[in-house]
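Let's start with one chain on its own, the form predicted on its own, as structure tokens.
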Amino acid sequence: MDPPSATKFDVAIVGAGPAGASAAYTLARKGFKVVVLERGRTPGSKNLFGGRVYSHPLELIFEGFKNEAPIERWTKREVLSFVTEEGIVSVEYASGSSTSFTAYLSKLSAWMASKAESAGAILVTDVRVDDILMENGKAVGIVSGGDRLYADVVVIAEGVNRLLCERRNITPQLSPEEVALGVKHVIRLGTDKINDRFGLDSNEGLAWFLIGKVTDYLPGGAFLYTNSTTVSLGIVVFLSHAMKKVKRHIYEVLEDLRTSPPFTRLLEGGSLVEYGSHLTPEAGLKMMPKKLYGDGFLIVGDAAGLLINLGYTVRGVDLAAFSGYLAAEAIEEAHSLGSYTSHNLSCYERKLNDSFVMKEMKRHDSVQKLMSKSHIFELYPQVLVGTTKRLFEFEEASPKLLEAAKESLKGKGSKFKMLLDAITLMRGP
């Protein structure tokens, strides 16, 4: 379907994903005229991620949401896992309560679209957006291949390839510190055989995150959702690091996950029905542009830098769909007051500086920089699963605790190195 060319909006919003989703369907409700253009033949073909989001922010926004959207299961079980040749030391937590679901995205995407689309918004999808139209330096609609769409205002949320913000020298072009490459598969079990051998119930979900020899021990990690009838399993690396020390193809990285223990045994039967890979933000508030709006345009979700990677977990999806939200609130305060110049729209970064999104990337902006550092994902492995082999692996004397974590930290790493990094992780910045 081609963009209409000769109708005017108030907002042009490109990218179908969470943020522009929210975006949409925040501003038609309020009465704005928007169209939102978006570059699959359907909302969400083009979005991939791991498969977890947290679920409080969209209530917020989308009425129904726990209702309507397509979740997958509730998650009720979180595991983390150190994993060396030698074996695997895991840490799990339990919870009758959740606030937390997995989900596909492409279907969670849909779903937001079309609210925005019932909302009042127009969805134009397999439409290629090449350009911010320019007048006198102020975003005045969009290109696409000989057409020119005219709005008051764009929203830009074309993901983490900032491919049009790059166009207009609004950020500059991504470098590989700032990234890392996801590939995921997701595998058909049926929902008998994964709650069977993951130990769930029907409406309990797992989430599983591992770091050490699952990536080679490059900085990254794996991570394996439970869905309803499907298991999707993943590993993520910085690309920085993989561009230097992965001698071979990342496919098969993920190929050795898949068939060593104790994933083998887990997924024995399944069929794989999808397979991907994405690019993710992950330098935190280094990837950020400088500003976040400018004359007629804000910039949201990945195209902002706005994910969070503790190690444990991974935020993303939820910090985009409010920030979408938060910029359709900052395009209605500029209406108001008359423009939509920069300043006006400053008002956005206003917006996200109070809200949870701006305090949450701040507060964890040295725990994502210490998760780029190599020796995290090598070291502490070997020490964990050292330490505890000696634990349980004796002939006759057994060994004390702090026996075996020095035995096996001697000659691996700095004590004082390890308690800068424990400190970094228990207390931020």
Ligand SMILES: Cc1cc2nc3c(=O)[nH]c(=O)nc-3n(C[C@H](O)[C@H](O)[C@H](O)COP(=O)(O)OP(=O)(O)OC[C@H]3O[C@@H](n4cnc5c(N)ncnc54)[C@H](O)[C@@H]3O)c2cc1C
Second form
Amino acid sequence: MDPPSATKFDVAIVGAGPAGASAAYTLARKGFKVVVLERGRTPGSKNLFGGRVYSHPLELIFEGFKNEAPIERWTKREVLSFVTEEGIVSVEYASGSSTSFTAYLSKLSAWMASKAESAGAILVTDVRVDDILMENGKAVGIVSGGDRLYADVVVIAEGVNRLLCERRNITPQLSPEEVALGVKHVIRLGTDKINDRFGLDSNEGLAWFLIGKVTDYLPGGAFLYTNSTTVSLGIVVFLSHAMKKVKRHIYEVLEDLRTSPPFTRLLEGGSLVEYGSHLTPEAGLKMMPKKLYGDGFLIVGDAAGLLINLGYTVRGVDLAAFSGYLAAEAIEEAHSLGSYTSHNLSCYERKLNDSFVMKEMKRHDSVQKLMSKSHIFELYPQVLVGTTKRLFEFEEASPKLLEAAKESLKGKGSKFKMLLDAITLMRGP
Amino acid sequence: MTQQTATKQRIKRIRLEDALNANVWDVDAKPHIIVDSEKCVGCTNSACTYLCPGGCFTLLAGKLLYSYEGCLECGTCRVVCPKDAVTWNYPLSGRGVQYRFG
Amino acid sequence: MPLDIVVCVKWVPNTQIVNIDPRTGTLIREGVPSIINPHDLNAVEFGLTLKDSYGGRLTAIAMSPPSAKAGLEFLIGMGVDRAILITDRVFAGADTLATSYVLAKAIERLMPTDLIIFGQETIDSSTAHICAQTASWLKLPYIYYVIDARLEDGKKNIVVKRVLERKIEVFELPLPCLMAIAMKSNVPRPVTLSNKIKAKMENLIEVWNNEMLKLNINCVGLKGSPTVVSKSIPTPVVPRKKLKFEGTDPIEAARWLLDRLAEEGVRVI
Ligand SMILES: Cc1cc2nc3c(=O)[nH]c(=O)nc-3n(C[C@H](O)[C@H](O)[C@H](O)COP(=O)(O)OP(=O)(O)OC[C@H]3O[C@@H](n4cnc5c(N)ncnc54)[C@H](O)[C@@H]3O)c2cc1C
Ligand SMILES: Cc1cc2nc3c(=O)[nH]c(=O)nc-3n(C[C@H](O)[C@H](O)[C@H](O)COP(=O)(O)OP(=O)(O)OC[C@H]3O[C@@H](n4cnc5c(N)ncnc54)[C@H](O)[C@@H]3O)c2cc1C
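What does the same protein look like in the form predicted together with this ligand, given that the last one was the form predicted on its own?
And the full complex, kicking off with our chain again.
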């Protein structure tokens, strides 16, 4: 298509996930002529995640968020479990208040995109973008099949598989060290069973993370989130480790989990309504492109490597959305300066650095590095479960806590190393 | 043992094919995965065969067979292939898996 | 000679995944999206190919609830020039007679037109009645299972090929006429960016209701539908044997399969 002037846009956004939809919504409200290109049939139809979203950043971006968004349940119970063949040790936190909710990413993305559309953005689905259109080193639009579409700025919100960035050598090809694979079941149980079995009121949600045997002791973990009538049950494994150590099909690892206690009892009578998978960035600051902006373009969300995995929680949706929001602000600022040069768009990076997004990314970077080390996922569950077992399963002499711990640590590596990990986990860098 | 049988009755394993069948699909007539299986010769890892969540890759008598119909579009095959044998792109026209929940 | 072509499409629930809850026996419909009847995409592709060869215009019409707009946008994305959504509460609950009546009346408004094409059948009812019935209302000739068409004699006649089980027949029909395109007889083209933008930016979808068509309400919708579903019998469950070939040799596997089939009384010729 050679563009009649009517179809030239101020901004073209690739991808209608949380990052792209937030950018589109914010830009449309600022009066920009925006087009969002999404390869899925409907926005959300290609998106998949674990199941819990931190609300505050989204409330800042979207007007009416709390009342309109497809929120399933507000997280009121948090459980972290260490699992071995011997048993499970869990830590639970319960609270009256809540800053996060459970959700389906397909529905949440669709809602965000519909907000962008009502704000005036043009949403074009069923269209796969094949390339960024570059002229003299400057992004001037996008290419799809034999068609071109021109725009003053391109926002790349293509998610973790950065096919476009790779094609343009903006980022190198993804390596197994940089990503983790998530596979997930959505299982319908009905509201009553969920409330009864997980000890919840109708609006209350559970976020449960498990490590250890659940992934064959590989770096990663399992998660369970309760939605209104279903639960999301899945596992996440770091690909580099999975390549070396997984000895059976990844689906079987998920099925082993679903068909083992305590899930046999908790999920009994449930029916599978969806099985899906998705990659997630895992390398912390290392996976971020050197520059998140250039002449005529910005990179947001997963494509920019913005994701925090702390082992007990994965945060990406709020970071993606907020980076989209900041990209919109940066575009507005560059517009007021008269052009979308790399220099004028560089304020995007400043805005990110000043926001919670980069502050959090940096704060948790050392924890994320730790999370990719395999010993955490083997040693901790073994020691914790071993110690607890010795504390409670005895025949005559009840052991003292320290004795039990010492006993279970025997031959399991350096205590000093563990202490260091513990310090990293608690206070960050 | 008795405990195990009890567990078995409580919850049945679901075969991968049946799990994939729970999803909504609009499969394209044209494949979006192409494997240059010449390159697979001598691959000792064959990570694609156990890490593709859709089970699109299998070894039969030492030869790699692949399909694209059950592809969940995660991109794992592309990332784990040590031989750069997988050409993978998203399907056109919104085809492929249609997540309703995600 | 440019052709003015109308293609009829149905917006159907994606029946391939209407799963049945094994415990309650009811359909799981949550979130199941509707789609353009897949066989109708073959009809659209057929129309677009004719348009590519002879020029002209392709108009899609669908009688459906308003949600079909998304499907019509998809068709414009493929290259359809104009779409008409026939939607009105009084049209709801139609059987094939009432459906074909409304379609015929809508097509009359689009006359003069050269060719009206249909899918072979739908995935949610598969009666394959609509093309023939619409032709009867319009008193025009029709033909089924078409795989190819080309103009002869300028624009008076069209030569079509159709497939039957073991042969291909060639017919010559006068224009205008109706035809149902054989399912899977072509590969529908992908949606393009420029067409999809057109669908979004230009008003190419018209909505027609009965205020406009002014059809007798006793002839449309539930009232105009004499079909009665007296009883529905669920398909009997065939117990599966779940045998598995454990070897690796493909030739052995094929032989093994033939042997198992023979045991079941299947004769291979
Ligand atoms: C297993 C797993 C569990 C997770 N759990 C959580 C969690 O509990 N909480 C949380 O906050 N985050 C979680 N995340 C992370 C979160 O899902 C992501 O960070 C977030 O979705 C990123 O948003 P995005 O918009 O950048 O990318 P995406 O959501 O991936 O969206 C990208 C969009 O771009 C489209 N697209 C891509 N390429 C093209 C192209 N060429 N042309 C057109 N369109 C294109 C895609 O179809 C897609 O819609 C999880 C991730 C995974 C994989
Ligand atoms: C026994 C039986 C009972 C039924 N009872 C009811 C009922 O009580 N209530 C009810 O609502 N439905 C009922 N239906 C469904 C209804 O009859 C059909 O959905 C409808 O008339 C179209 O017929 P079809 O789907 O079989 O189309 P087919 O004849 O198989 O379709 C052939 C082609 O006609 C075109 N076409 C079909 N429908 C449309 C349309 N709506 N708009 C544009 N083009 C179209 C398409 O090109 C399609 O490929 C019943 C069906 C059967 C078989």
